[in-house]
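One chain comes next, on its own, written as structure tokens: the form predicted on its own.
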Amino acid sequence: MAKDAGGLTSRAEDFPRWYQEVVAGAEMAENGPVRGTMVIRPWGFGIWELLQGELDRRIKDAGAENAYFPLFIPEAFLGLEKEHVEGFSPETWVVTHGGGKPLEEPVVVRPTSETVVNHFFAKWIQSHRDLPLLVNQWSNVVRWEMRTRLFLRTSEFLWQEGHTAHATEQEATDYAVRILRDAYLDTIESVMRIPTFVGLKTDRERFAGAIRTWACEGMMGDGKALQLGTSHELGQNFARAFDIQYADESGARSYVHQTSWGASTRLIGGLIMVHGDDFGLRLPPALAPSQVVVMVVRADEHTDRASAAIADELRSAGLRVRIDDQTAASFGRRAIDWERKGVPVRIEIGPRDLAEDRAVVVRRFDRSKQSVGLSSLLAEVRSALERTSAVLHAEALAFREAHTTSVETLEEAVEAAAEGFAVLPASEVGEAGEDTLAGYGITVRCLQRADGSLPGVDEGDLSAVVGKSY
């Protein structure tokens, strides 16, 4: 099997194997001791922390506040919303013993928190003055998975899940769409630099218990789709099940209208598969735990002082910088390790460079090298980071456009989906068409208006984006 200079399988030859090798080689995560669990190592968790911070800020800008709800849910709660429970029952983990004894009532480990959240919403919402109620939590959830893959599909994963209650259906619709656009789409496009289709899910693909689901869909480096975030309009389904009512100004009581929405550590898997190359991960600067690594070629007193001064200057400019002075290891091995981790910029400095007041700047996105005067180093690094962000998005967009085909029939869609996405009139799909596509392992990723805009309640003339997915 073909390997690159750094020892990775090429993406073209075996994309799944390449993905696993990048996750391991970049020291991002590894399998936990219990089947389906994942240990997120510091480099991977550092990416998650930065991504979490970006998304959390946007969620709060939309008015939601963070809270926390229990990991364990009484089994009886899951009997209150039939469609939701049926959608998740094959995935639930159930605890039957505690303290060495059988429990009087088994408890479910949360696969998602709609039921427990709505138990408390019923207590907290009494009046129109309690609305809208906008709550988000950062937590873990646990779902049974037959086939697991780190970050993409594990039995336990990290995520955020938002839950809101509103006085009217229109307010709920508007908020679900706002979260999709202002929180998820903006983070995915402007921070992760992943071009994204946004649209409405079909009834077959919507969230269990929702009346509408909107989603962000990205194309990975093998042409498959990955769902990156979803926002659901729940209608009054849970409100009726949990008796969540409010009194309006006249005293009349009505059921609330609700939304829920979530994004998970699956985003990191998407980041790897969209931007990675045959040499490893390539990180957008906004999500790099270290945006710059200063590599000491050969340690001596003069070089150590210079590398520390360079790092201090860059940190003072607001950059995340690490010094690699582990010269007991070979320089080539260290360079490959940082390349595999996807650090956007390397600065290589040794005695000969310092003798000329220069350093070598290496840009990860194209692996180019340039000798730069020390006085111009900060400007060159800033330029390289800006260029990295722009190039990663441009390359991903060009790849998606090259692998997205407009077609008119299901037969053409099946053929096109072998290489990427097909876009066709939604009227050509329907339930029967979804059955046909499913026979080829193809699903409708989302429905869009013909002009590419996001459909709302008034669906109008729609096109369907279809493809194979993770």
Given for the second form:
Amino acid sequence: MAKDAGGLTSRAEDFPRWYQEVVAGAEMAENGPVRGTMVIRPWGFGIWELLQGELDRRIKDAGAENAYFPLFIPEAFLGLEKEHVEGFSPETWVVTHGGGKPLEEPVVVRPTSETVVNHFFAKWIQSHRDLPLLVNQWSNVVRWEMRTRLFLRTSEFLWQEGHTAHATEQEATDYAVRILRDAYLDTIESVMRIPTFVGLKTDRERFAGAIRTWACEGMMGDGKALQLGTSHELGQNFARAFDIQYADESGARSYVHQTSWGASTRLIGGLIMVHGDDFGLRLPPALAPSQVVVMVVRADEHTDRASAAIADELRSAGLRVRIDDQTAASFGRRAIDWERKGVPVRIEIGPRDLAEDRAVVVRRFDRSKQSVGLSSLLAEVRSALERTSAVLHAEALAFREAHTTSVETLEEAVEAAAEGFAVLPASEVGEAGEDTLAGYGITVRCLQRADGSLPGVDEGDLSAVVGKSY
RNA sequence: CGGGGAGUGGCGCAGUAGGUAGCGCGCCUGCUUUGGGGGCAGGAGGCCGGGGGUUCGAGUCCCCCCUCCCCGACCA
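Show the same protein again, this time as the form predicted in complex with the RNA rather than the form predicted on its own.
Entire complex below, previous chain first.
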């Protein structure tokens, strides 16, 4: 029966349905009352807060400072950069009324903030001494979407968007790549434990208004790709549109070179689809709102006291611990609920264990159980958390490798992309090839060197990673 | 926007010769149980998406409208 695995549809049976059931069953999010909107519940938001903390620290390490720009943007701003407006006009929400009356000038709800940020950059940047200007904001953005899916695509979503201005194109390129690597790639690999392809986007996939887009791409559990973070070089496009000029040492005026980059709550969708299994979510310890749940099997004074003591010990060691003493609910029900939420380690404490000064440690990643002496509990939990982190990455990497095929021709790529990614010489694709692939629902996810590393600007002889995507 | 489907307790659904609205899960109370979705007993909760029509009588038949979901085109 399909419902054997903790009440969820199996991934193999119906992956999209499994995804929705995990999002709902783990109490992460649900649809808002307005089409395409999302309510992020405490468990989902707790994951986001941890992820946000990791990204924020790395962004600050890269020198950017946080700021905040308004939600409402004058409609006229959007039109100032030609490609940008063409790219975003179809997805904007426009406010036409306020205070019960039509607005004299309609206001756009930000789909992204390049325009309003650069309006201010023009004021703030006068001299080469004002550069580089490195600003990040955490915010919501709103876009019209045809079809929405919780976390993966919603009309309103949370993200961070960075905006920078530099004196030279080289500096801008370096910074865009630095963010991609040090903030995004590092967070996705070492915190989220998702194996990641990095590379350059083709012109077709480039951000509206950018000259180059760099991206992190992950493979989901169904073989499809998900873009996990992008970093754009805007060249001088917005600088010209918003007249952002600086005076160099000699007093000559030049337009700045810019970048913008973003990562969103979509990352949570990726987390689910990469690590989840038929029993629900599996969280990497770094992103688990509770890393350990101490389950009281049966309530009495012994188990209550013991579970509190264990929780204290683990907390003192810096772990996020939660006690589940809701013994009015059955044991099985509670075990399944925590499993679905993806808590990495469960400790079960009942009279049987306490009689021997032991506890049962359950690892979520393989659902293995082990009876452990109380004195070595902390060490066992730590080791289980480390194993979790290592295994999640290893399993995801093995899956991606098993579903990535090196091919030589477009025809072979189409065939291989039915199962996952195909990697082929970029020269075999080209713009015409991209059109062909698009006919099969396949896109070029990124261009990279043959060894998988990031290419340089205008570098030839690249490989194209292609596949179906979310 | 094109093609398909659905609106009935919180969730998932059943409900056609039109005749007083049901089931599972969840929820509340009590007892019992608790080592992988417990058991028994009692209980609460519905303008059947909206409006009009046919009829003695409409969840069910007719007309109009609204919303949502799935597949495709757009996208972090």
